[in-house]
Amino acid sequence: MQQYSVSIDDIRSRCRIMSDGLDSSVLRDKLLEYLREDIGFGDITTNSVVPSDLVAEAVITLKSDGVVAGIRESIYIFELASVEIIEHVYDGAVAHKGQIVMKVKGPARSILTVERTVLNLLMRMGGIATLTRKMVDEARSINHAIKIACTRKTTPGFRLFEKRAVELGGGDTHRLRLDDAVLIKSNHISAAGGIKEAVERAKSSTSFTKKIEVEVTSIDEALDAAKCGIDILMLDNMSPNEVEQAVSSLSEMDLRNRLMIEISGGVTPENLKSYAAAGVDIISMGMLTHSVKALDINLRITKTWIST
């Protein structure tokens, strides 16, 4: 009889021969970190209860409607654990309660050992993708060209997957890291001595390939920042009416079409459409990642047999 089990060392060794580029390498390292965190020195419950030569089929099923995200990551984890993927839906697909999103076959011990890591990814990423898709659809019912973006208010160590989930939901990832673009916020302005001073320093010390964005909290600040020749203007914590006034003032001074306008702060599902109608280009919402409800998903073993 063939003996089946999975350990973190087994998974690590398979990772070394599965890398197919930078993206795969980053994915590998992150998923190994999550597996290492959960498995520790081994799944003592599964290894003591489940026969080593038991093979199983299992299905992952949605218990609520939503946008599926995390399939790529789940496939990677299962394959590292020598579990075969029989069928699956694709990331970004809209699925319904009771729908099977993945079916797998392999060592029962392996399936049970990686089950929670797989479900955590699918549940968290699916919740983010689902909320993002809802916000995108609602905003674009008012303004078909508007972008819904997330922020850097992400879970430490999980940003790569949360940002990917936003993208799968139809949203924009905004800055992935601090080195993506210059975003001058209120504290930067205070430390630099003013908007003009902050922008001038950014322009003189940052590559021309990096966009410069400035956060402002009033119409006067918006006009001052726009006159500095920035790429993106962020209107922070301003009401829909204030945003409309700011856009109008920028248009009157022939500044509106020289930059993109983003709004952030205080945007909720209840007032989203009002902001979408205010004439801006981007709406960023921290709640897409910091306050999202996970999708309800489970894994169930449907068939078992002893390997021969």
Contents of the next structure:
There are 6 protein chains.
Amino acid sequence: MQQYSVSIDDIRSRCRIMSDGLDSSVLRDKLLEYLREDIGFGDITTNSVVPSDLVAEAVITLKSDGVVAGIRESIYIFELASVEIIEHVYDGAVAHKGQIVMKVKGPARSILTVERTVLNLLMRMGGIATLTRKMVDEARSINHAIKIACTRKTTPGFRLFEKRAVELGGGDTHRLRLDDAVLIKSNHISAAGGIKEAVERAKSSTSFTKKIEVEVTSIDEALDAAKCGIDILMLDNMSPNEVEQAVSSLSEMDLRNRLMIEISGGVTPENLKSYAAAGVDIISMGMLTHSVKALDINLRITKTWIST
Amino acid sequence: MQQYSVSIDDIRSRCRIMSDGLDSSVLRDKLLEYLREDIGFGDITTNSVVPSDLVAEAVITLKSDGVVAGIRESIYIFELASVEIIEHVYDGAVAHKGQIVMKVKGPARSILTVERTVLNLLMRMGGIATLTRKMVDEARSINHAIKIACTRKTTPGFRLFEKRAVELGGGDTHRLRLDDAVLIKSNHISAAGGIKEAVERAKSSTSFTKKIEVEVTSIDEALDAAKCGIDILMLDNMSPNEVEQAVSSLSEMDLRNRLMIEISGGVTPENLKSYAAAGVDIISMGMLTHSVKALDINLRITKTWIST
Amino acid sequence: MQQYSVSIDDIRSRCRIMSDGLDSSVLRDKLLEYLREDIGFGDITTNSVVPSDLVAEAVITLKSDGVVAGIRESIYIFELASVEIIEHVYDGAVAHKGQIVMKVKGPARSILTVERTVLNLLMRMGGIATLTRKMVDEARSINHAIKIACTRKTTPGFRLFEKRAVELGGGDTHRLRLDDAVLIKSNHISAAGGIKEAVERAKSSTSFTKKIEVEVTSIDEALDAAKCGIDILMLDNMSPNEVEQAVSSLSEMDLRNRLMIEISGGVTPENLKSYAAAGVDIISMGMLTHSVKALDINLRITKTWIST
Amino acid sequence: MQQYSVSIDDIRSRCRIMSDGLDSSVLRDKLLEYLREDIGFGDITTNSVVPSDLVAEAVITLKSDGVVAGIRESIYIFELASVEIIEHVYDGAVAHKGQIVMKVKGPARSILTVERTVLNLLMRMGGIATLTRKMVDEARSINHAIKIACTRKTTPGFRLFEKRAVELGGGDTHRLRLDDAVLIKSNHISAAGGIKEAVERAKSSTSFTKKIEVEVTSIDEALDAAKCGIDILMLDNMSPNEVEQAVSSLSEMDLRNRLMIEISGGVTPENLKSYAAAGVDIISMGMLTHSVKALDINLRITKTWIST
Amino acid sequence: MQQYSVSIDDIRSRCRIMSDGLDSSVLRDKLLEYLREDIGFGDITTNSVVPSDLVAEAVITLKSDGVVAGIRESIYIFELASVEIIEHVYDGAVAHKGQIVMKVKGPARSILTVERTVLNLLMRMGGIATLTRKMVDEARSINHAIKIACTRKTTPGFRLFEKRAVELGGGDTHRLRLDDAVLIKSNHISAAGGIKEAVERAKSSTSFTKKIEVEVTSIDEALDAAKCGIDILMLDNMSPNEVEQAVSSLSEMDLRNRLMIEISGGVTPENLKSYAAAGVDIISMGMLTHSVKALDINLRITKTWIST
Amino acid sequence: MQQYSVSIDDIRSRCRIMSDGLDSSVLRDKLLEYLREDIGFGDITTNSVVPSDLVAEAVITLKSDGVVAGIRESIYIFELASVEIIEHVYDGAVAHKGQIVMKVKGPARSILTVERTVLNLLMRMGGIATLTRKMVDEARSINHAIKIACTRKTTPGFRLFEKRAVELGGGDTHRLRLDDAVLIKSNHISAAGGIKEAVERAKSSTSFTKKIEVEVTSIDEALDAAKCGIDILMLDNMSPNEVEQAVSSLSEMDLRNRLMIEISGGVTPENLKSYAAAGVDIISMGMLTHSVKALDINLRITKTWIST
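Return the form predicted together with a further copy of the same chain of this protein as a structure block, the form predicted alone having already been given.
Every chain and every other molecule in the complex is listed next, the one we just looked at coming first.
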């Protein structure tokens, strides 16, 4: 099997945040929870209708073009179900309509029982990875160093998989949880009585190992925040034009190089390129995870025989 | 606060499948899991920047028209966080852009810490309820007794909430898990060696308390299945025209009244009405849960003061 | 090893409700919980007295005639304890006093540590399967199509195993949980204001995938309920004679063939045959799970040696 | 409400092993697990048929004489379900057929949803407590200081409640788990190469805080074991006559007073008194937990009204 | 009650990393786990010997000078046990030998049952907070802006509480988990083939929200690392003299101000001041959590009476 | 690899309380919890910097003399991480500074990710085992039959491992939990109204399988307690001289041989021998677990290569 325009090594290097190692105990727990959610006490249809000694071969096929994600999870589930993987593309592969992304062999009962959970993972994660890659490719056609990040607007209980799908599409995961980094927003600033006060409090009360980011909505605020010695500046809901002006004001004050600049709010597929041209480091988009069309994928049994 | 076109009592009566009673222990576990997924060891921004004695009032507002869902869950979360509910619309209410759907008061830290989880629930569940109601209203304008059902194509770990959102939009939840009812599909039929054999196995191996549904793709199969004494017949991927013919063939054979007929596969918002006119009982649509645009909703702090 | 009067294939076909597949993760959790309940921090006797390199062979023997159940669970536990299964009869086998139902080999410490949990499972499940088979055989000697079902009067925390034992004895599991089917009893009817009202509410508020059963105590109620288009009718606490009259009244009204009829309440081993002769589909008996004599079974170490 | 022949204070003093204090977190977890096992995603019948604002009063009544057990658990469950306790007898009370043991008031839905779990607890625990008290009373009519103990032959997952029921009937709980005390049986003795060797190993490898008991099957073994300085001697499967001889041999050797003597194996309600007369301290009986007839108990709604 | 040299507000501001808000569900789970670890099925001594209606007042007293920590946890536990808090000092208070740090009132059984868990928390956390404050005070007498940090050398299962004790003593918690920040050590550098390669990989594969720290053992490595644009530089196992030279070399290259410098390895109470004088930002010490003498604290019942 | 002064068989025989058998499911859960506590969502440094196909060999070395403990746990963790054990000393071995206690080989990522958890276990358990062995050796040089026991003054969440470390150092674990044995202290005695009353209540309310220990502070109390027929007498906070007098008074009254005598309170490494000479059976010391210096141990990668 082959992949396309994006090399696997490239994909892999981007996917190391969530290791494939020990924390697979977390992965295992989550996938078992998902299986139980669908299976309950058992697939009563399959168990009553399909002979226990029937073996099947099955293929999973894309029904539209897209970036594949959820292969790691599908392999894990099939192995839990004693189904053997014959071949598969890698997570992050760009695949086309009609392409087989996974071929498996095992007890027909097992394949049918886990089918829905596997497809739900591949369809949702694939949808997110596909949209992310599209956004990344467009933005990088303008600014090859720019990062596209997702937000915390994820489906409750499924965040780790949505974040991983963003990674597989070439995006940045941003904060996984509220304890990952300090991000001071307008409500925090007004509660603290000003940007300077808020940043000082954050510096004195959180560990030195955490980055501090501040969200601002005007150029003046941007300069104020940058002077406080923060790590990341978020320009919220500004037009591409305003963003450009903010960046150049920061450069003039010699503040640009000491921090990263993130754009957030109001970014759409339509205006993405204008923002990408505005000289910032990161663009974050909530829609990458909250309003995605699932990738169309199905599973088909291609052969069955009685095990001997 | 007011609701619109759909009366609350009507909504309530449709929402009883998942009780508000004892199984709230399940609800509590899920919501705590969702909070922990987002909060981790704590909201380090809020805890370092916002004074612990600051009290806030906040409103949650729709930014587009839609059916509200997730209110029960939001109330539960706010109460876990010691935030008081001042007023709220009911789950299932049809609300308009700009409408306040919830007003709360409590420690500013608590409100900011749970904000994202609450909004993620309201946005996703609201998106599903809104789409469902639209489909229900359209289909019932043609056939007032028809049911619109969702499928098991849900987000792993979040199914119960997506199914509830479908209910709140006026839809039918269909099977929550594989053990809810027997649904014999083509893979099962070929494994068993025929429709009759499959149904017989299902009848002899599952409890008499379970319904038996069979999926068919032609009129001949439909007649075969109906003769086996099943409870529900699913016509899969047939055109509205074929469906109509199938229904009339069943009527001629005096088989129509002994079973429910469900349509599945290929139903879109565009062709929904044609299917609704074809004389069936249920139309199921995967897109109700797998490809939904989130309802746009935000939370704004309207007032803060120091508690005394 | 041999089994008796009931063929294994027959048994297997009846036991498919709870699959042997993926949901073994549920099985595993339950059995580990049971082991921990008995073992705590360790079998301090065995661990201090029995050498760690002592290997033993042991046999499990019936001390009275009965239907064997709990073999699947015992195999699972022994495997968790690194004990090898040499031979075993199948679940559902009818075995006689003195028959060896399982022979195992492994570390003496492991065998002794899990002995009690294994025997508790075999004894209780065997007791239930034995009683169920007796009732099934008696009832079917009168009406070969009748089903014997158990109820929800099970031991808290052990229901799945008791239901499985009923299956292994040839019985029907009835509802596993309250969400399995609608069963409207007298309290529900009086709360709703009548049979018709209750059935209508159930139909409009639960998914079309669920069966609706109504419990009645008189012939008039039976007719009322049957007219509502329900799936199952439960005749509660009626004499065999009344049952017969109810069935014939239903037949006269052409309502008999559209529903299943279940008898419940007051059925004892003594009057079982009279009920079986009354023309109904199912007889349910609470005693199958709530008042059962354990099957007498023991484990004996037959040989020990030092592993080399 | 009244109790009978056994005073509550007497009962209470016997029931302190499992505290009513902090470990109620364990109790809570177990009872929630039991509720979920029965309720699943919700009582779909009650939730669709019974109005949410209907309030009910209900009584729980004995349908045969017996010792009441499970009241603490029932109170806990009703409180979880927001049902108020109006009156109740105490755990351990001896009650008669027709006596109301608990009267409650609360949402009709809640009462109906938890009904089965409450009754399953009361019926099983009551059956065990009733049988235990009968055995205790009979044995003490011969030897007022004798203890009746249960064994580890309990239902998996339900042991703590069965042990508590034995306590409420006036019995001794014996070991809750294998780590509670050392109990050296014949398999252990032969593995160690003799009684003396086994006891020495146990003494050197377990904490001094644990008692050591040895099971023997002859008078010679009894003397051997007693000479090793053990805490408890178990005479297994001896006739009352042999037991008497063993006790007198021990007395002659001045070994009787340094240990407790327990009888086990082959004790039945029929021969219990003969054993009680044989001069031992404890008689243990497996049947107290493994082959018990449930106490017949029902719940009846006595009044309903709409809450205002 | 009073506190000493450190004001409570000062302490509070430093303790916000782990919020007192929603994540108390995590706190609750941990404390319940600790209680169960000690209590098991119940405090059989207290439950059998102490009357259930005995009420007691008790005081918790320091038996040596120290910084108090674990008050929040103790309050939580006492409240779980229905014990009322009469007065208490705040976490982080500097208290003297003989000082009462907490006074409580409640059921004597509850106080005695939780006593050991409460004291274990106060003794261990107090020991850590006391040592940390001593180190902080000494280091700040030389360099008032310096931070003292702990490491991940904590007791398995108890890390969150040890980290919090460090905070209460005025220290920095450093990384709570391996996913908190990138810290490249010598094994990582040699695996990557050099400092530059390692830093580049980290930058391209982890989210921009994470800080990057590099551990070096020589001045040359320090300069190499600083040139890579990292956030924190760790000087490992260097003498105070070498540290000073490293700092001045970095200043000469204009690299000092763009990063934080942390000292680690070989820091002892004896040489702490020399390191503090060397111009760095953070000193981390493993011994703060891995080799601490518990603070001596006891609980005494001062009064008992029968509740009426 | 060799061990020293203590033979492995001797060590093994002392370590059987917590079996290596089935309860490894408890061990597994605990170790996974410890790993997750340190790793979180993944070792982001290692996963981004170290190639996934790099294999490493590593050694774990003592940096001071001591008794090794935690080997069983380390092996378990390395196996969870797919790291192969090449050689290791046994738990309980007395090893010297510079000695390699474990050599492993496996994926470099896995070794680096679990390194800290493994070392935290070895360092803490080793510190406790080392101190315990020192105390045992000193006390036994005076009285070769005496036992040194620890207390419940352990780190919350880590008790089982601390108790095991005490065993590996040759000590007695004493009570693991409050339900292990009755230990009546002064608060209990005053609540009950006297020693005799307290002992009587304990005897009548706890199972005969539990030992009863009483703590006394004077010779008179010692005699009173001994007369009640208890199993263990604890002399609390008495001087060696008083202890000797107590023992001889008990002997004169012929009460010495019927019970074990334990010393507690005020025992230090300095006065240990005087207590050991006073004729008692057990000396317990809280410091064995609450104030221990960690054993200094490190892990070094000795070789790496790319897997082929």
